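In structure tokens, the next block holds one chain alone, the form predicted alone.
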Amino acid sequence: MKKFKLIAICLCCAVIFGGCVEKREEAKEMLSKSSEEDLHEMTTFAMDTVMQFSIYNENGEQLLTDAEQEIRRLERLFSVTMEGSEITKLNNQAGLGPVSLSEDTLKILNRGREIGDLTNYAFNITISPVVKAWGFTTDEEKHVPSQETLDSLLPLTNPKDLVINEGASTAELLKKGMAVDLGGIAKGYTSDAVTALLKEEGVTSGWFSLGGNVSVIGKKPDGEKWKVAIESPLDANDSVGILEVEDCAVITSGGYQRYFEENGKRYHHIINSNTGYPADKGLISVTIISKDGTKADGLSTALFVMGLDDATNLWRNSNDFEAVFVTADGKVIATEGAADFFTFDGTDNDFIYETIKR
């Protein structure tokens, strides 16, 4: 008798939870329609990068024009190529007195100083005039300068010589010769500024990537996490694994695309500013996930530059970011907190996974 009742009750549950799949599904398929019918997006070009952005808001064009207009106005504050700017502004008046400064430009720079505190200036705002020499960001030939080049260069990239009067709204680079580029945390900032507009507008779920610095709000409109793929640095049209994540920047930072070779070596754009060289601590990849994409921007070129060593040091006495590097001896390692969210793809390229405890 008791077999019969529970084959019963079992029929039961069938009909039951077979019921709620259905209404499932049912319910899913109809937010997944309404989900489409919301998305939005937008490709445009700023700050000498394609940028790309998908939303989900039934006022998605008005704040994808707003997220655009944003931006234009944070580039015309920070970039160093176009005349007028506030950074250009700054460099011309290196050695000859401070320069008003607007909020988001004093507040950027600071961002960038204390970023290069932090990781004993591996990150550094003032290394301008030294990866100008080697032709990075000037529209001569890539070259391989000459130490004395270099070394009547570096004197003048002393974050230090950079002061700040907040109270005076001014900024003030020290030596005639200096110059600062934000190159390395704009986007980052930009990022951080363009999420901030769109949640205050009600946007719960979308993505953008500003030249590959990836940002995401929320969840999917399904509710899953957003995945995003860490490219190898051995072939553009793979990964080393995705990453699955909500509400966080995704930032990354390798010598593997902005090059040169000269007499048979490759030279790449991070730039140790303690040399004088490209950063050559055998990582070639870093990927940093952050709340704070500011912080994950300059982050990923400081650790870069640091090496791994340092870099898990600083990373252990950390409790804002989550790591994934790729070394030049073929290993991809995960932070702890970031492989419960990171799954390895790299075998194909022969890297062999790690992960690394607090």
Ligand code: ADP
Contents of the next structure:
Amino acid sequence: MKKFKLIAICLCCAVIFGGCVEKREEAKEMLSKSSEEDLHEMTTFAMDTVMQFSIYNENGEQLLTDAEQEIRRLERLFSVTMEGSEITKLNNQAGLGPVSLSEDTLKILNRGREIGDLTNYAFNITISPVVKAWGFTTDEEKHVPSQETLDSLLPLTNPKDLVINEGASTAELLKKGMAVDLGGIAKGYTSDAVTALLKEEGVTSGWFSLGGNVSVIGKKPDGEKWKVAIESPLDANDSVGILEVEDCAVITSGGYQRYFEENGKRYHHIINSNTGYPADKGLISVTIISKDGTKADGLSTALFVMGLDDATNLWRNSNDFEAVFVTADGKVIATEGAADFFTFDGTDNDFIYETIKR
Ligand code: ADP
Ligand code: MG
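Same protein, different state: after the form predicted alone, show the form predicted together with this ligand.
What follows is the whole complex; the chain from before opens it.
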């Protein structure tokens, strides 16, 4: 089971900030009795990961049931392992013609395509044949595939060979052996859907974590921003710092959680589709903060593949996300906008803190 890469810190900031117990007590008192009664929590397992919810609303119990149903509905569409999912149908039909798809599946494929275009295909939703060759997303044992295998599979990972026809509500993979893998974007898309559902139903305060992908709604009931810790890639019990945020998604990708070792070398699950090998551009984690959870998820994967220089250029040309990078050479680097609400705390692991300007 996947460990949390981000820890949403609600009322337990004393764990991180040893000196703020008093402040916490004050804040706690400020919580009106009614908001404490309105707190509803849930933990569930879906999309192959643990999901946690904590929302404030008098109908919270019902709303969490609705949220869980929405997640399972999307999982049944997007799963690559569930027989009968729309993505499985699309993949089984590769090279054989178009498949009719529901609105959500067409939408997520379009979002995947759009993030691919934006990142020069560092984000590639048709990377699946190569990801599977490494034994990721299959029951097979993970292993380094031969160069011959990679050479035969890479031509099946051209995202332009995924044809989306919105008018006809269909999509088609043009070559036999192609496959779509939404692993890099599905949780972000789901977080947007769940946020929309909860907000529509009147939730104004809460947070949830889909396997470490954190979304926060509004502020805490005491009016403070939510505190979200970015896990240290070097130590799951430590963080490199805390983000204080409201109404956004905070999503991290890294090579330090899902990986295997062969002949003393570590191989992780985020693949550079130019080489077919795990991305190796000097980053060990990328955290994206954005109101658009789908984009945050796609970009966290893409910027990890691109490396710091290209990632910085993309950020400079965008205005809808901020980022915190952790580099293999021991730096924690926040974009200018992220630095405004990020408190660095990575000295335990000897990280050095820097910021990048527009
Ligand atoms: P996680 O799902 O572990 O939180 P990511 O969001 O970074 O991490 O997604 C990684 C998953 O995305 C992989 O398991 C794989 O299914 C898929 N993937 C791997 N490389 C790429 C890539 N270059 N573009 C798009 N998806 C990818
Ligand atoms: Mg991602």
